[in-house]
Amino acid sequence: MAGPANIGGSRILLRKLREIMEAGGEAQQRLDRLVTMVASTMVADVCSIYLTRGAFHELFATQGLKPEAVHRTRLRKGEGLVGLVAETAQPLNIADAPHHERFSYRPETGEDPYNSFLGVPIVRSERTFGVLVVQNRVARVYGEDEVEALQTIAMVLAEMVASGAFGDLSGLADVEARPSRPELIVGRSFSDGLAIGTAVLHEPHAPLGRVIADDPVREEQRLDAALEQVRGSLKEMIEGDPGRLSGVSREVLETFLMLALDPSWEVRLKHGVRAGLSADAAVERVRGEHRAKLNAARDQYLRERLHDLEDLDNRLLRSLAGVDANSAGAMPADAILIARELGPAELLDYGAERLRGVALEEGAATAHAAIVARALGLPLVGLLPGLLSRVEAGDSIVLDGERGEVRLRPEEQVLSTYRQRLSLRSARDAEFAKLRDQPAITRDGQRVALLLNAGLALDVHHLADAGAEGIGLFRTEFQFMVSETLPRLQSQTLLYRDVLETAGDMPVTFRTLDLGGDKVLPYVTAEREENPALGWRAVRIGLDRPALLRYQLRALISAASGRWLRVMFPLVTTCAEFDAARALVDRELEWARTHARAVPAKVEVGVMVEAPALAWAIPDLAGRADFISIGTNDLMQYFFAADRGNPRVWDRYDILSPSALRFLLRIREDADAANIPVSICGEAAGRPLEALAFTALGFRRLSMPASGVGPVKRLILSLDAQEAAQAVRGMLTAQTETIRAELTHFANERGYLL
């Protein structure tokens, strides 16, 4: 039998549905008049309505099996076909549905005599909450429009029960269409802190409004002009300004671009407006079919190309919106951020004076948005599976970004505890900030330097208020991620300059830019490595493409004329490599003298440790290198072989095992040896427990982000270093994976301030 063979199917379906909902009467009964009308439309024998209800998908209403079924007929998750559809959140077209390996028979529906089923899921914000299901008693498989006519059906019946248009019926209090209950989702904290607020979606749900056309013909033309909008701006962006790119980021707009002028997804767009949806509600439904294969795929590539094309469907939401989601006045005064995924340049946007902190279904710590979240004072936490299908715009949200979790929708008693935790950081901040001023000074009386890592200039205008005596790192790239072309001469002079007229008489060490692996610039061409954290980045770029290095250096000399300047490079292997640098310096100031231009008052170049290849080579750096920084992130990457990117991996190993930190203890020996000072510098620095590891084996500089501070200070303080020394050096021949239990036993014990 045929269905709907073409888009007035799918629009007298819409009409009759609206007229249902309109008629009112008992919800019941509305959703009986619903299936039966759906039927009768479609020529089915059976359509019925499931939804999800707790661990069960319960038959809510039905036309062709047995009324008695409806409410009594649950099948669990992942029974049946039905609990297949809910499952993939796909559609499941078949002709023989009893042979099919996951049919499960219900005698008391009396689907004895039904052969060919096409289920099609009920989701909003990618939360599955229920099926749709036509079934015919002739072997046959839908078409195209049939399907699509019931997707259309399915995705309006999800906006209404979402929305509460079916009023009060038994039951639907439970079904989790729009999520309401108290949920605790477990991440990872990529950024201390706690917080308070609501949920802002930081890729929103445009309103919708109503979801069925009134005109379809003005919702083409706001459909159109939409596109247009959307096509113009990204060919604006490319043809704007003929240097404004090259290389890869003009290659990822030009891709970028096809995808938007892609005829198919025009087609399913207009498709749904052509069906009766609203130009909103259509690209909605699209979008989520591709949140749907985006949650399914696992290749790569693929999954980079369904982001573009979520990306896109998002953007052409916010043109028919006729609004900026992101407007300052869209934002509550606690806002909390929820995304998949984000960039610096994008969380740089916001603000932090208009966030109180971030949430990350993905993300990474060692990410850039990591890093900007820290500088910015921002509690961040990732890697949250499935945060965007359990949260809404509006809801209280508590992000830990102490315990790396977050609480969805919180019961009061909760939110008061969460208070007095926040009361508790308040007054430890306040005792932190006493001891701003105060040396770091152990009690036997050494002086560890504590130093900040920074990227933004926004760090070191918070230098004093973190209490360190200089920058320890200041991060380069940053200036080169946020911006879409190559920052000019000037630009980056300036930025430099302010760096350092901020810190005053306090060093700043500059990293020269640590490109490649994860840091990727818009305008620079990188080739797919198979694998980039080994591959062609940070001085290596460097080196083989010395203008853009000696650009740099020019920028770094002329912004410290007259001052002391540092400068260091990452990932340096071997000792040529690192005298070829250096050769770049001398080169840029020989130039600048050349040219009677001003020169540093004193200059020094140093070198990250970050291969394993140049730990052991220390000595050979002696009277070459002026200072040496170890990088904890990179080397224990490294020393490890763990990806610091991949959550499988990256906190499988630890820092403080016995054999990692006699390999920092060789380092630290073999620079003293050398007459080269040298620092910690990482993540860990600001740990206090690996903090006092890494005084108990004499390093006596510490950078670290500026959270870790006042903890590292206060510990400092509470320290007897001779006595952590001889303890922690006992430890080091320990059999065990990690001596952080020990240490931590050991340092209760003495009082040390953790």
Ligand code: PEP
Second form
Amino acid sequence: MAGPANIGGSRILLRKLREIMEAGGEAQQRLDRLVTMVASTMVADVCSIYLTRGAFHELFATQGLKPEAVHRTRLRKGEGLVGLVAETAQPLNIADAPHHERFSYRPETGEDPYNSFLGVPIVRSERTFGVLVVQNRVARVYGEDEVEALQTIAMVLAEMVASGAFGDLSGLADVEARPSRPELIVGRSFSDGLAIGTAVLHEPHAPLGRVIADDPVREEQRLDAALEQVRGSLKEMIEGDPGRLSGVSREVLETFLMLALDPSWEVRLKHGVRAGLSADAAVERVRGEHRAKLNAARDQYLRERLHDLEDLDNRLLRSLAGVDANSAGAMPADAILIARELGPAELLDYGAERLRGVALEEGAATAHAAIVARALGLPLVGLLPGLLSRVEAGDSIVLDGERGEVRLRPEEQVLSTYRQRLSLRSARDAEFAKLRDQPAITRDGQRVALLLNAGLALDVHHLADAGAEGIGLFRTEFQFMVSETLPRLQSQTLLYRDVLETAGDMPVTFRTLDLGGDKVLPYVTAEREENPALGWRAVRIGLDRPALLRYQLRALISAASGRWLRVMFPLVTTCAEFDAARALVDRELEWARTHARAVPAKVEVGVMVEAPALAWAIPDLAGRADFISIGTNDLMQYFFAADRGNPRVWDRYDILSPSALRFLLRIREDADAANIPVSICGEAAGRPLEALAFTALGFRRLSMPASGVGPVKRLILSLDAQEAAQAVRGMLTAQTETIRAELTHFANERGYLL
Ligand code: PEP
Ligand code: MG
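Switching conditions: you have the form predicted alone, so give me the form predicted in complex with the ligand.
Below, the chain from earlier opens the complete complex, with every other chain and molecule after it.
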């Protein structure tokens, strides 16, 4: 075969492509010339371009097939070998096409004599909108160089179609080469909030109009500069601040750097540039190769390395686009980050300064990025099908973390509705800010302590802004989840000390590791369980394998030296379990004393009521537990037998049902009788209507996400606790599934601010 087997050949091919493009003339003529040129350069009997129009792949140009088939031959999506290439977005290279099971015979094309077939997708920004094909009479498999050459042509072609180079071609308007219409994608909200902004792709693309190099020498210089920048910033990260919150361990960064210094990576990149591609296009092509390998790889280790390589490709592309590889240098000030999936460390690297929100094609409520987003106060919407292929960098976006949806390229009317909603929200926030330093006291003088649920040191910094009186639940497992290796004693101690110091005089309740169930650690291989929520989790792991728990208690005790330490255990089912856990605290205190370490001035040990069995054993906890905190997220999932993470059932039952409220009332009464302070710390405590019900049931300590403090405080200030108690008690005997409507009506009537 001629040319493309070598770099010189590729360059000639790209030059010819450019000449055709720049020669002008009618669009159809240029397409025709293009297929003729490709067929002759690649010594192919046939070269055809199919573009996807609506539900069909339509033949737009051909050299070798019958000319009358152009615009007449239309293959349904998924039909034939062309359909297969488009569907998989992968090249198909076969010697005996007519006998392939997906071959679809179209007599009008006259393709009978051709045996070998090479098809590559025409794809841009994850959007496949056509297929480029070469065919030959002789039955043979095409060489790697030929596949690569055809892919390069397809890449340029994709670019030309997307940038409107064939603007006047009939039928092209229906080819969705780049998204342009307003679209709504419905996903799920993983972090509340509302944002209007500009799309920034975490996995960027070569910019439009920059695929073929104008000046290959300059492109190589650009590539060198970007490589140097990426390597330099990795080195800087390794040598820089080791205690960064992102938890990216030194080893991980070192592996990264090693890959970045790997000459074979550089060789592949240079190969593309020397073949006439722009530096950006060369990187994008190498990333495509890594991605294809990643999709095919089974081995976990290999997959991780390929993932790292893809990450490096992305850094390089960002660097070429003039964006610093680590920080958010050239990001617009209203960036909405778009990614398939995002690690917590990556999100922390972007920082909250220029980010308005995050949209993920995948993601999960418990995903660590969601946790970080909440801590940063950013809305995050995930599970958005097809997001990456439907959004372009620079698109305007509305991110609706209240409803869990995104609007791409919205019309002005939609935008203005959202602007109104945004300004309502900020007016509301300003109102809450005014209440910040005011204690939450009902109109009839009942004081309700509002506390914060936290999990990262970042959250603790919001303590004062939020207007809370302390931290009612510090989820210690987050540090373990956002870290890439098991946090050592030292880093645990540092975090806890930092939290206590930031909280100052305000109380902090640390919950010991709550792992298992949906909370898995990337570096601990867990046994697959049929029913993880009912499985080996939380304190059950802690008691069976006490080393980890004891280390954690040691870190807590050391961090709280001379101060007040409050610890509680998650998912305790029996009093005996609580006793065993408490004994570990005593043992660690003893250890500290015998080793002459400073100990806390005061230690209180509490328990979370999350298992119904323990909820019925409160009287037995008298004199044993110093406090109780009701975790309604778990307690309700067990009470209603409905998985809290399963979208089909998680909101099927209402905590505001008479049965659940009677259950909670019983716990509160038992706790009072046993003289144990009790609080509620599930998400429900942060919703005004639920908080109203809980206050009416006699609860005086509520712990909630930061976003709940303002609204709940406003409610508490507006209500009469005694009047509410009477009303709610009256509703507890109602024969309804929920008192939500009735309670809302009552609150509105009484002027309570929900
Ligand atoms: C709960 O279960 O209500 C709770 C507060 O704990 P988590 O959500 O961390 O399981
Ligand atoms: Mg829980």
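It should be emphasised that the depicted structure is a prediction, and the values quoted were computed from it without experimental measurement. Residue numbers count along the first chain shown, from 1. Note that the rigid core is defined as the largest set of C-alphas that superpose within 1.5 Å between two forms.
- Relative to the superposed core, D45 undergoes a Cα shift of 2 Å or more between the two forms.
- Once the cores line up, the CA of R740 ends up less than 2 angstroms apart between the two forms.
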